[in-house]
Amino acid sequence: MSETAVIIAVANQKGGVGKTTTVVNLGAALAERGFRTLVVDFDPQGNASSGLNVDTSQLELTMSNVLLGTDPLENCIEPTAEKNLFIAPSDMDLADAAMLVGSNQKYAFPQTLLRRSIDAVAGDFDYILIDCPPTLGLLTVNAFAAASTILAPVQCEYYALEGVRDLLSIVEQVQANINPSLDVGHFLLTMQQATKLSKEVEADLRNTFGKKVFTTAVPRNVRLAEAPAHGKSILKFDTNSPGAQAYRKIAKELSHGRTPRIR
């Protein structure tokens, strides 16, 4: 696995807890910051990819295309309107293409096929997130094992932590099959609110996770849930919302000690 990008899965079995909303605006923020970023979307439904104002419909090549090894991920790889941020855009035919590799038995080690995809790009980024679909399947395994680590977003309400659990389980699960060296390295709370349960959620994560938990937690936030729609980051449609504010802090955590490599 290349040392040169930090390669970052973001995942949560859970749905709704802000997933492709963190990898759109860390992303962004990362590249706000200098960092030449490339997000992976490897979810079929694509909102990554619609989130960045990517037509996948006018696209010739998409991940499907990378999954099924018919091309290379640096000719799917299109700019985004953000200076510094890139994307690998994903359709509904991902997971056509995972139900295909998964049965043809010409592929082989079909669960490390992303892994060898991004290492051969891996050079020219300091960043890769990939999104991940909300199960467990082929997908979410070859985003493990392509990662050399996992942020976890987890929103504050109930059931937040049997998420992080069912996700560590797989982690597991992952590690002793696939990638040894993969763990969950950072925790992100979400949709966080003034309320008795959120504050109980947060102080329950940050008594089990430690550090691995942002100092930085993502408050809900309406403009955040509007951006998509308008096919930008919060950083661009918004610039001085508290959604925005929170994830240029959180870029800044998680690159703390890290500059842009230059080109």
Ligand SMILES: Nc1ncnc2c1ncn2[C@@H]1O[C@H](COP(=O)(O)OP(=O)(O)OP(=O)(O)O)[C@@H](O)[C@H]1O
Given for the second form:
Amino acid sequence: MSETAVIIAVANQKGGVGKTTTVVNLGAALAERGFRTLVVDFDPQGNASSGLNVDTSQLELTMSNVLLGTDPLENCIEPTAEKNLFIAPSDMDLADAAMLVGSNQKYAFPQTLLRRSIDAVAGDFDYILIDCPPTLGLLTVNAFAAASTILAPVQCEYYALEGVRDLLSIVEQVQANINPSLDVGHFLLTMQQATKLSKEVEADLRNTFGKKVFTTAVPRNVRLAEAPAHGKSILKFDTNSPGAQAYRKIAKELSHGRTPRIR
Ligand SMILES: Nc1ncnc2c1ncn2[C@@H]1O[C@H](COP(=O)(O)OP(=O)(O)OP(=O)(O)O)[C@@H](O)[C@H]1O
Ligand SMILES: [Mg+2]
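What would the structure be for the form predicted in complex with the named molecule, rather than the form predicted on its own?
Below is the entire complex, every chain and molecule, led by the chain shown above.
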């Protein structure tokens, strides 16, 4: 393992493709393997936070304070009920914060605010997973500026690949202007079913992106949709479910050849 965390932006501007489900459950599966893992909730919807049982109304600090630069990221990190898994939570305030930093001249380089905050904690974690909102706006650009790589969940349905093309064009802009080493390193098939369409989307993605596509796909599994209401990852909510097994395998693929840093 390198001296600092692998920072992964989980992104796709298409809504409801499994970004948050992947951040929470892949994060939990990496933590289960012994990797110290931080989930950064960078979506004003706050789904990763509530899914990991964090009630932001009880907290003094969230990612909106970090984005505004009033507090260091370190101060807003909360432990979760799962060993090795931590979260920097968000709620609706993050939308206002993004508007402000995008329009106020006080913030000279608003695209790199998250990067500067994450750099200060990267030495404390093995993996940092950033949950992006379903847009290609300032929050997602901040995540791309901070990340070493992007993981794009792709839902096995019509038009899935068209969304990926739009994503790649934003990535090119970020590479050219802010973060030259950024790449879309991983694609993950989500909500896979035994239908013809699902198989076609899978074949298309594998033909186009080859080894970047995780061998393991996430099956459509209702237990994955139920777990957030219980504030638990799928690994704790239904440890033997197909969803739990899939995310464990994906964590194994992702972390292949790496070991947790000794603490
Ligand atoms: N493999 C799956 N099987 C069944 N349901 C799933 C699966 N993955 C995600 N879901 C459900 O689908 C919905 C959308 O998933 P999720 O919230 O992870 O997507 P998202 O990309 O983060 O959405 P948004 O763009 O709004 O942030 C949720 O209700 C979630 O529980
Ligand atoms: Mg989400």
